[in-house]
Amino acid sequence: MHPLAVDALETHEAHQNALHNQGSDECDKLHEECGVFAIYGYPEASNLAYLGLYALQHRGQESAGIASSDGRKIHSFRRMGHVAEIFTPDVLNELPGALAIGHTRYSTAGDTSIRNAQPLSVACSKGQVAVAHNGNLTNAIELRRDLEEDGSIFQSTSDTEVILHLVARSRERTLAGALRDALLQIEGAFSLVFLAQDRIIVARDPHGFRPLAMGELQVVDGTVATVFASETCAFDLIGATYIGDVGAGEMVIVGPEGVTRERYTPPESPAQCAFEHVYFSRPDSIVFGKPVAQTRELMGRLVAREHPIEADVVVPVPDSGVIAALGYSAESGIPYRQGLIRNHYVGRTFIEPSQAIRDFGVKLKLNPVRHLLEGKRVILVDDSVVRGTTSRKIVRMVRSAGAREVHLRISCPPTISPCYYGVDTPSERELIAAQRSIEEIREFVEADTLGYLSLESLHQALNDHDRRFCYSCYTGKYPTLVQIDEIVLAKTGCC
């Protein structure tokens, strides 16, 4: 890492402490912001956000929301919770219009509060305009305190408002010029969808860090919705066909006079976030134009290659590591079982506010199917280890489910750095890998061998051989300049 970095990260480890500290030591995973979701020119609208949203359920457990446009007035309703819990029939029907935009969160900038609940919406010299975010804003700390010194009055403590200030601000006449006013101003990873009353606009950030699908829907009158979401699952669920990705800077403005594609700014190098297919995302997504599944069954062929280890049986850890465990067993033959079974009803502990479910949440998570595992050679496969506690816990339970020896293979390079684009890490302190030696780490996770795929690897499961992809939680190089707080972390590549 750059000096500049090591020292920032330092002298700024207190804050990241306090930012994080709102999750447990059982969560062992990294998370991200947001999922987002757009629709025009579809005559139930708010019901379908309310479908992609629910497809996209995994990007974001804490709030939810939905705001739609009749063409005279944005209708909004937002809560926290879950997708299904909040959009009831009755509420759906108090959204109507053809157009629409959603939102599920899980906070990385701003505090756990209604208040920070997307898509956020103001009313201004522009009408009535909604906005929801996924991603990051590395220099709005910087951007909040001017627009503040300068008489703006903020009512959340999320980044994504400063967005709706700029464009409320800026001089230009329509709001596509406003918005293009603001997206100039701003740094970092955002993939943004935007309501008005009579047009739908999204945009992506010249790095494209993260994604942003588009796709079309055929409507029984004929004519054709278009439709925008974090993943393509979203699209698989109310029938939409994935047509590409809004391009790195791209701006597309869908209203009456059609569909109008611009770049608001040239595209700089590419740093689509590899994370999202390492674990984020879902299986059965196309993202980044690659599909999931693929890319993480590769994953397990790979670190089955690297890591080669006599065993019985190849155990995922549900449900993230299924896929790379099937690529480990197919190049291994060595069987795949699932050994472990999820709950899937209980919910993700990280979001579980209770410290006394949090210390049971592995096992009220996961269970052991003792007869596959009982004096077994047991290969683990998980997507990643970020503090190892979880890690440990697991390993122990299939111990205690009569496991003879447990080989743990985690599916991506060592995590030794936080992510400043939209993934909730830990500071670097918690990170076990930027503290430990991946021998000291096998130790405190009580494995017998610990493999972990190469940064080289990971490359080639991403087919990224002209490095479009960004590795800064693996490598410690960020390909911007982050701003906490007043400390700067210098933009150092990511590759």
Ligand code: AMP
Contents of the next structure:
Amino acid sequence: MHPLAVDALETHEAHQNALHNQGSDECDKLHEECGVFAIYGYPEASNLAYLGLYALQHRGQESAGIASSDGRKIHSFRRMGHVAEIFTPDVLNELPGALAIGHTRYSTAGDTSIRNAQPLSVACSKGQVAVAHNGNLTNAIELRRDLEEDGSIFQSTSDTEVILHLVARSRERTLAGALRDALLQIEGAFSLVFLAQDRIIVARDPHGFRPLAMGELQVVDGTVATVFASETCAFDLIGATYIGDVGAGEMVIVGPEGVTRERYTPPESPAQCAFEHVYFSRPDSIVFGKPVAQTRELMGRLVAREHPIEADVVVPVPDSGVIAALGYSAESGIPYRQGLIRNHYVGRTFIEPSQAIRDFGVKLKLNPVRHLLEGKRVILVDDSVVRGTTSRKIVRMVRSAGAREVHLRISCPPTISPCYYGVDTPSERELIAAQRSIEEIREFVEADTLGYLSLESLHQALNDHDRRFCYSCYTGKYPTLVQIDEIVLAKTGCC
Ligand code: AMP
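Now show me the form predicted together with the named molecule, since the one above was the form predicted alone.
Starting with the chain above, the whole complex follows.
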């Protein structure tokens, strides 16, 4: 069947969102950091999807959406903004049924179009289908070009829509068959949750780049609901039990007949994202079967062993550096102090002083505790340096609060290459570690000393003896072919 009516189910919400839809299309990027959630077999499933997304809010703050099914019809609501603001009781009442999927999407400047918010819904010959995606397809440009040449009309710039077009055009008669067909054509990183009228289908790419956890939840009538989420912190909030991960190259179908697990393709070389453990996931989650808090503390301990220094206090950059700083402090015996306080209620601000205040942006978010820092030799711990500009502002802030010395410790190796698998890293040109030596970075961020975790120690922290993780942002070696516009980067060997 030809072209999709991608927004056919969403006229109401499109109208509701008209005012918010002021993003610049030219700036839309394909890189997306996201959180996904799905639930089958729970009355008022959308309420639980809401709670699941609430727990996954850190994975994306630009937009959120839920699609539910009452067994006959798919209902969907997507909006720009945060989960708690979007899903009022009235909105959730309009999302009935025992099946639901949800999505939170990351925000970057200029990338604020409601058309890219998910779940995306479609009506096609396989019925109504909604999809939510975490990851980034590496052959989306090529697939999209082929589909457009063949007459497909796209409604968004998101690579996720490619999947829906492939599903709609598949000659397979069942939805599961069409999904299998589509999944075999897409490449890159994808943890996908699909909603049909009477079932949930989820799938993970054959490398397993992005996480997708599976859980169970007791229902009062004695039945068991099945849940899926990017991170297990979503299960904790709704009282679900984590039972394991959807495997790489696996598809799980949950319908009236029960749960069916199948390999739609053989798994390829494993490439679980190391950055999920370094920064992206919440420390209270189990990701790829490993507690994030444990790996992050070990990263801190190992960077302390690799880069010891005499100092008075260990201070984290909150929140991303907290657990690693605890590890650094425990390993070094130097006391941990919360010398920077984060304002957790920062959203966007439209008011800026007309007279430029130095480092205003970072001051909105962080404030130093002068009496903990004054006259002290400070070890400042953060998870990563990307462009270096934030790190420099924070080092300056700590120094201006009276610190005598500032020693920056980073709990991962230098980020030298962009991610093509769903983490929003800037181009190589903007990555400070791709352009400068460690000594030059130290000078740039104005720290007295600078120490990064080595790649070997990161392997150790992740207990990755058999190389199940992707380290491409630290090595520049990508486990798949990567296509950027017309350029195809050769697969550069296992990362
Ligand atoms: P900068 O070096 O100035 O680009 O910023 C480094 C800060 O950004 C660190 O505090 C990191 O915790 C944070 N950070 C690193 N990667 C990301 C990412 N993909 N998305 C959002 N923040 C990030």
